[in-house]
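One chain follows as structure tokens, the form predicted alone.
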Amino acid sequence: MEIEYLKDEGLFRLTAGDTEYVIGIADGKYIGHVYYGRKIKDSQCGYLMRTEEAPFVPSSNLREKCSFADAFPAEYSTWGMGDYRDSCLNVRSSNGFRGCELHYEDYRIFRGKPELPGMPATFCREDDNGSGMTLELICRDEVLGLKVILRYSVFEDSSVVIRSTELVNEGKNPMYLERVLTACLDMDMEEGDLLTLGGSWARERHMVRRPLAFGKQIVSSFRGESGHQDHPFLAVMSRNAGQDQGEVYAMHFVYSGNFLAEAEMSQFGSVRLLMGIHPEGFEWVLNPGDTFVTPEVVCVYSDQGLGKMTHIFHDLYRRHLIRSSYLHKKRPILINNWEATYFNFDTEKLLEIAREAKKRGIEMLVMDDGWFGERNTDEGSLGDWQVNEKKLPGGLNYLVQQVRALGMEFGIWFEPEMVSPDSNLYRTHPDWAVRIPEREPVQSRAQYVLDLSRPEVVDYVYESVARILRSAPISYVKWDMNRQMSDIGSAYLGKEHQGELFHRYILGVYELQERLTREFPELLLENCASGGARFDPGMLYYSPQIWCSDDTDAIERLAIQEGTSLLYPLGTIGAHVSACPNHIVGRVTPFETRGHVAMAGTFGYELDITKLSEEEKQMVEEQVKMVHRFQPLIQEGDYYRIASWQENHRYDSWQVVSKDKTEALFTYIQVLAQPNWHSRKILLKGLNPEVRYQLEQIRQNKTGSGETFTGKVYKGSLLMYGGLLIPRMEGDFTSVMIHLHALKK
């Protein structure tokens, strides 16, 4: 890790892990991108900005300054002054003119990494011993009186560059930020592919790969959340890039609201990557003396394909983003009553589930939606966070104490950001809902969104949640958000500030979760948004795990969890075993396979355990033992994607390897059986080629065939380069899990 200013060359060089990021100052004032990639260790790289080619130097060729602006590889692009590619910054002055041009003024290099006010951000841990460094490039638009600080941070133990931007109005008049993204990255790439994560409710974060093409390719959300449909991530890759080879340039947004991620191929074959807050519906008033700070973008370069990129993201988020005390702690195996009962439950039914769950080794009961107000359907009572004692005689504390007397922990569901039209809260405070005056507000799931730009609403929501948590010993909270935003209007904000609502709403969410984690530091918080609509790095800052998708079908989860684990450690991915036929797709899969898939996540149950057969209950016991045994490896180990059934249409496979390579857990899912087929050769990954590994097949189905792999010993090099033969299995949706343990020499 190093940041240095090469004065004679006019270059700033950032070294992070095995990568190098170089910034240049052209013509003494234009901040340009020079290089990002493997270490080059050569200070003579400034020519890569092409400033020696006409018409690239405006001071000696003012007549072609527009041509210069439209081709210069800008570190932070601005609108209206000759660059016709999409920009990071568009400012409207108080007299109505749009245009901004930033000139470099000074720099600052220092140890550590600053926090972002009111927002999640990567950080140096207290035990890092100053392992972070930051570069600030200070630039100005003298006409506007605008100071812009471009901030870059690196860590000693990570090959990432973290970017954010700060804007300060040093003028005498207000200005209006109509577009303020965080990061721009210009590079040469005439041929390559674009990778994004797309989908919908119940099929989130599917990997989408397509060729880069001339023009703009965009993924975005202006739904008030990062969203089911697109994810705040993009990567451009060489055409040959795969899991283990090829170049990858990736950007990931540490934010939970509206976003724009764009790849634009220009007329000259260069590619501009942009990422930041979506400008749709956004306008921020920057009064004299005011400051606006953008959320962070994480930039990753890999010269060894998607696998290396994945490891960089996983390690960064474990070391420098997740703050929870549960980061390295064992997570309780829970059972959630939602798919077991929906709204139809009472104290006795919950205790019946808890008693049977305890017998099988499950450690926590989570009470989902329906415990408050008059909540017997999803038609009302959101916002009325008082316990319904008709359902829970004796109150919440009685139920919690009964569960704890069984030796189990207790968790509870909230949807604090919403309000039902049929609720006491809405009847008392209709102006607390997000809506446009004189329009009939749009409902979704029979609910409105609370206006979290209002301080009194934030206080009400927080006290509603905290009061419940103070009333009983509750160990876990599932924080849900079940609708997207519309009717973007606030009775609290003035007419000039309505464009700030989206961002102020997310700042309100962050304030709520910050207050919650400060008052209840030992609470296990799991974020959720109608499944995975807000699975993003911003939420990960507050909760160590996020509900991945409302679709718990094991086969559907293969693609969902594949895309999610591309960026996020397995220990952050909420995954449960649910009942069959599955409640969303109606598919029937073996209980063993459901367990194997849920093991690639936090692991829990989403079913009525009292209705399982005795054989299935015995399998629950075996799965619980399996989780206790392998959860540390899954939480802390390196994840390797081996095969994707989305690509081969037959089977899926992945592997987790301990950091010291002494053990590994390999999972193989046969999605569709094939006739007249022999064994399938699978090349394992991440092992020590010089070490001999003993294999153990982890079986849950005691009625199955004999153990095929247990006791066999193979050298790591053989397993990785020669492969492991997986016999053809009978039936669709069958699976194999194998533990590998290194033998001492």
The other form holds:
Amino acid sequence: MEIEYLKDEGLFRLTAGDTEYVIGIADGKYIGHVYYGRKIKDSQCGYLMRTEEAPFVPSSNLREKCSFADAFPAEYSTWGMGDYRDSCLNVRSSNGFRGCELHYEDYRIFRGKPELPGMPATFCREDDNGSGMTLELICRDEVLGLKVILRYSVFEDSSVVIRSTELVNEGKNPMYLERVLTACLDMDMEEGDLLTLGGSWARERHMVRRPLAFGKQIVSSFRGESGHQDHPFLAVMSRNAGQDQGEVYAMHFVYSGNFLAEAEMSQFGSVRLLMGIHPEGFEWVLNPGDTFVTPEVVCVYSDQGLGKMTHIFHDLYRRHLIRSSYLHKKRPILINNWEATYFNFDTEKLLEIAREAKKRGIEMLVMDDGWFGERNTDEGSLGDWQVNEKKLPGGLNYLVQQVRALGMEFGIWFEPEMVSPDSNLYRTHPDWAVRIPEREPVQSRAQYVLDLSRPEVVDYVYESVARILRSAPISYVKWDMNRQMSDIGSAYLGKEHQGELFHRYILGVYELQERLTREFPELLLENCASGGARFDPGMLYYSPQIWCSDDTDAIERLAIQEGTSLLYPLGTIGAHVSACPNHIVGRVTPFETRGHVAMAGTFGYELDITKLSEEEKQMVEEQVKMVHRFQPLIQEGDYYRIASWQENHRYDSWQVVSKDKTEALFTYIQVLAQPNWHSRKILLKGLNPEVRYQLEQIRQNKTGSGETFTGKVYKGSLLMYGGLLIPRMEGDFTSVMIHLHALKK
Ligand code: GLA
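So that was the form predicted alone. Now I'd like the form predicted together with alpha-D-galactopyranose (GLA), please.
Complete assembly follows, chain above in first position.
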């Protein structure tokens, strides 16, 4: 890790891991992007900005400044002054004029990395390996009186560049930020592919790959949350890029609200990547002396395909983003009553589930939606966070004490950001909901969103949650958020500030989670939003695990978890075994397969264990033991994607290898059985080629071929280059799990 200013060449060079990011100053003023990629370690690279190629540089040819601006590889593009590609920044002056041009003024290089006020951000660790450095490029628009600081940070142990931007009004008049993205990345790329993650409720984060094309390709959200449909991530990559080869440039947004991620191919075949808060519905009033800071963007470059990109993201998030004390701790194996009972439960039913769960080794009972107010359906009571003693006679404390007396921990569900029209809270404070005063607000799941731009609402919400947590020994909270925002209006913000509501809402969410994790540092917090609509790096800063999807079907989960694990470590991915036929797709899959798939996540159950057969209950016991044995490896190891059934339509496979390569866990799912087919050769990954590994097949039932890998010993090189032969198995949705353990010479 290093950040240098090369004075003679007028270049800034950031070195992070095996990558280099170079910034230049053109014509003494314009901050340009020179290079991002493998280390070149040569200070002659400034010509890559092409300022000498065409006679368009403003100082020598002011007449053609527009041609300069429209082709220059900008580090932070601005709107309205000759660059017609999409920009990062558009400002309206108090006179109503739009346009902004930033000129370089100064720089600062320092050790460490500043926090972002009120927002999640990657951070340095105390140890040497976790240290970091920051470059600040200070620039200014004299006419507006606007100072802009472009911030770049690198870490000792990571090949990432983290970007954020700060704007300060140093003028005498207010100005209006109509568009303020975090970063752009201009590069030469005449052809390549674009990779994004997309889907819907119950189909989150499927990988979507398409050719990069002329013009603009966008993924975005203005739903008030990062969303099920798009994810705040994009990557451009060479055509030949795959798991292990090819170039990949990726950007990921550490934010949970509206976002824009865009790739624009220009008339000259260059590509501009943009990422930041979605400008739709956004306007921020920057009064004299005010500062606005953007959320941060993580930039990753990989010269060895998606696999290396994945490792960089996983290691970064484990070391520099997740703050929870649970990061490296074993997570309790939980059972959640949602799919078991929905709203139809009482203390006795929950205890019945808890008693059977305890017998089988499960460690925590989580009480989901329906324990408060009059909530027996999803029609009402959100906002009325008082325990429903008709369902829970003796109150919450009695239930928690009974569960704890069994030797289990207790967790609880909240949806704190919402209010039902049918609730005491809404009847008392209709103006606390996000809504446009003259309009009948749009309902979704019979609920409205609370206006978290309003401090008293944040306080009410916080106290509602904290009061319950103070009332009983509760170890875990599932923090849910089950609708997207509409009717963007706040009775609290004045008419000039309505464009700030989306962002202020998310700042309110962050404040709530900050307060919660500060007051209850030992609480295990799991975020959730109708399944995985707010699975993003912003939420990961507060909660070490996030519910990945309401779709718990093992086969549907393959694509969802594949896309999610492209960026997120397995230990962050909420995954549970549920009952069959599956409640969402009606599919019946073997209990063993459901266990193997959920084990590529935090692991738990989402079913009525009292209704399982004795054979299944015994399988629960075995799975619990497997989780105890393998969870450290799954949480801390390197994840390798081996095969994707989304691509091959037959089978899926992945592997986790310990950092020291002495241990690995391999999973193979035969999605569809094939007739008249021989065994399938699978090449393992990430092993030490020189070491011999002993195999142990982790099996639960007799769905496999009857053959076993247990006891076999193979060299790492053979398993990786020659392959392992996985026999054809009887039946669809069958699976094999193999543990590999390195033998000492
Ligand atoms: C959301 C969550 C579910 C469950 C329900 C309860 O859909 O994703 O897991 O908690 O809410 O209403």
